[in-house]
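The chain below stands alone and is given in structure tokens; this is the form predicted alone.
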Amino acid sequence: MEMKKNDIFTVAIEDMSEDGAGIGKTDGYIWFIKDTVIGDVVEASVMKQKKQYGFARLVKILTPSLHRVEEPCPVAKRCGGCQLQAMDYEEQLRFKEWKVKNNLIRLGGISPETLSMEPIMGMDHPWRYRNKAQFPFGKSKDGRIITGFYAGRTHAIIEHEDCLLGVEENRRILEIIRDFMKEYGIEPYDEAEHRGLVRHALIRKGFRTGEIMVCLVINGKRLPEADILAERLQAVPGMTSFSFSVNKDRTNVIMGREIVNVAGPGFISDYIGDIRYQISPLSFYQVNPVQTEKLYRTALEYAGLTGNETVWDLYCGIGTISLFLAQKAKKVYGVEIIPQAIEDARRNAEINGLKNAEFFVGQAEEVLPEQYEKNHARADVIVVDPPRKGCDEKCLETIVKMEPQRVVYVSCDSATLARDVKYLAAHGYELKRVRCCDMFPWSGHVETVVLMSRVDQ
């Protein structure tokens, strides 16, 4: 059926994409339609067509899905943060689990008969779960200083200071910063002109400790009257650390490399389980501490440690998983490319009195082969928690050469997970256990933990 731009058609939504757009088919042709959920029957208008698929705009919902709910956030449709607010939470969990299962079968070559998924770990209260938020500053059309979130796929700021995924203190902190800027004539950053001072505010909170950190990202070397702002922020209970980050580049990278501490120790602390972590403005730290604990406990359970094992933790960040494993392992080696993260990891090991964790700076795909070739490094268990692109093939090759009994793979992208599972399955490992963890309710993302065991030769 030939269609032109703005033609109207009716379609049932049967699936959803990674970024939360509904997917429907007309005569086998695939349509992506934003703001729809599985089970909706909608009227849509053609926007753009390619050979195999096209994009359409939702005109009206003819029959709403049984799982459609009213979005509690007033800017949910315009903001780029949540893609699934119109879908009830139980259905989101089913959808995420199905997506992982489907990828493992389709891309990972796992037989549906042998694939048994353990129940997805959802949240009892799937709101206010983010311990970190980054708010861009700008100006409204009428010249007011505004802050909020970027609209989906753009850098247009949607004015909104109380995101329902963030902590309640965010609104008060942003108000203090805005009032301070107005009073002292401090301009927000203008991306197009590369002018103005205040680019972003980074706010982090320790959920267990209640400690709060604010770091302002500025297009300059100094923040006028920084001490006054630090003092005003002290009015927020839990305020522990205030700093600014120098970022004078024309870039969409938020944080600069130089951090100037204004008040407090320059970090906050928080716990995952019994392990205490120090978090500085540039530290990578999981944004959902409640679910992170469930995720790491699952990884620890899958690792099956008895106290005699040597464990390698690849892509270890600030040592979050490494230190969790070190409680039960004989020795843990962590590898991470970001030097500052490794500094944090070493300090976190010290804080927790864990002497059996050692950390290397470098790419996992370089450090691991080098340690294997030079020092005959061995491992009983290898844990990987790679970025979205998955593991590098050289890294997978070395894992196979090291012949660990178990590989525990923590993944934030089930397509690259499936690809890597397929590789390991072709090289002497079998998939034993799989469990999803919903770290990001209302978005299309899901974390997965997989256990692969060496097939006895």
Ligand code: SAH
Contents of the next structure:
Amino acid sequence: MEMKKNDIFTVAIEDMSEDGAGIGKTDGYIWFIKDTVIGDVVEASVMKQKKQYGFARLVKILTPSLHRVEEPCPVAKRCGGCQLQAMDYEEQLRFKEWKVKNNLIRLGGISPETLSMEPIMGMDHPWRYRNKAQFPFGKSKDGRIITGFYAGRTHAIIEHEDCLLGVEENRRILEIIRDFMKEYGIEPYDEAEHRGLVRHALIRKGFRTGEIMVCLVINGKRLPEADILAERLQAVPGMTSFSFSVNKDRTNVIMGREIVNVAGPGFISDYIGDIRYQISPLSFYQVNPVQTEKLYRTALEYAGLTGNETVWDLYCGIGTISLFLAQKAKKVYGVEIIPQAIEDARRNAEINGLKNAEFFVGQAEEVLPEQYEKNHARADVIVVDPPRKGCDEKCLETIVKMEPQRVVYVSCDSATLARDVKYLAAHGYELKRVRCCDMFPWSGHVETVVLMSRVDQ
Ligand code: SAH
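For the form predicted together with ligand SAH instead of the form predicted alone, what are the coordinates?
Now the full complex is given, and it begins with the chain already shown.
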């Protein structure tokens, strides 16, 4: 059926994309329709068509899905943060698990009969789980200083200070900063004109310690009356550290490279399990600490450590998984491409008195082959936690050559996970266990932990 722009059609939503758009089909042609939920039957109007698929706008819900719920957040549709607020949480979990299973079967070549998934780890309270938020500052049409979130795909600021994914303190902190700016005539940043001072407020909280850090990102070298703001922020319980970051570039990158500490030690601490981490404004740290702990415990369980093992943790970031494993292994080697992350990893090892963890800066696909060939590195267990694009084939090739008994794969993209599982399955490894973890409720993302064991042991 030929259709043109603004034509209206009826379609049943059967699937969902990574970014949470509903997917429906007319005569085999695929439509992406934002704000729809699997199970809805909707009327939609054509926006854009390509050869294989098109985009349409929701016009009317004819029959709502059984899993459709009222979005709890007033700006859910406009804000770029959440995609699945109209779907009940149980259904979200089912959908995420199904997606991973489907990819393992379809792209990973795993037979449906042998694939048994352990139940997905969801959250008991899937709100206010984020320990970090970055609020852009700007002005409303009538000239007020506002903060909130970027709309999906644009930099228009949606005024909203109490995001339901963030901590309750965010609201009070933003109010203090706004009042301070107003009182001292400090202008928010204007992106189009590259003028004004305050660009973003970064707020982080250690969930276990209660410590809070605020860092203002400014388009300038100094923040006037910074001490006064620091003092006012002290009114918020847990406030530990206040700094500003200098970012004078015309850029989408939020943080500047230079951090100027105003009050407090310049970092906060938090725990995952028994391991303490120091987090500074620029450190990477998982944003959902409650689920992170579940994810790492699963990885640790799958690693099956008894205390005698040599473990490699590839793509180790600040060494979070490495240090978790180091408590139960003889020796852990971590590999990570970002030098500052490795500095954090080494410091975190030291703070926790863990002497059996050693870290390398470099690409996993270079460091591992080099260590294997030159230094005859060996491993009982190899853990990988790669970015979305998955493992480089050179890395997988070396893993296979090293013949570890177990490979534990932590993944944030089930399509590349499935591709890599297929590779390992073709080279002497067998898929033993799979478990998903919901790190980002109300988004389309899902994390998965997989255990693969050597077949001939
Ligand atoms: N395991 C860590 C971080 C995982 S995120 C944690 O749980 O906190 C993936 C990490 O891989 C990032 O820190 C990224 O910088 C790193 N990375 C990306 N490409 C890499 C490569 N080719 N070799 C090694 N590390 C890489």
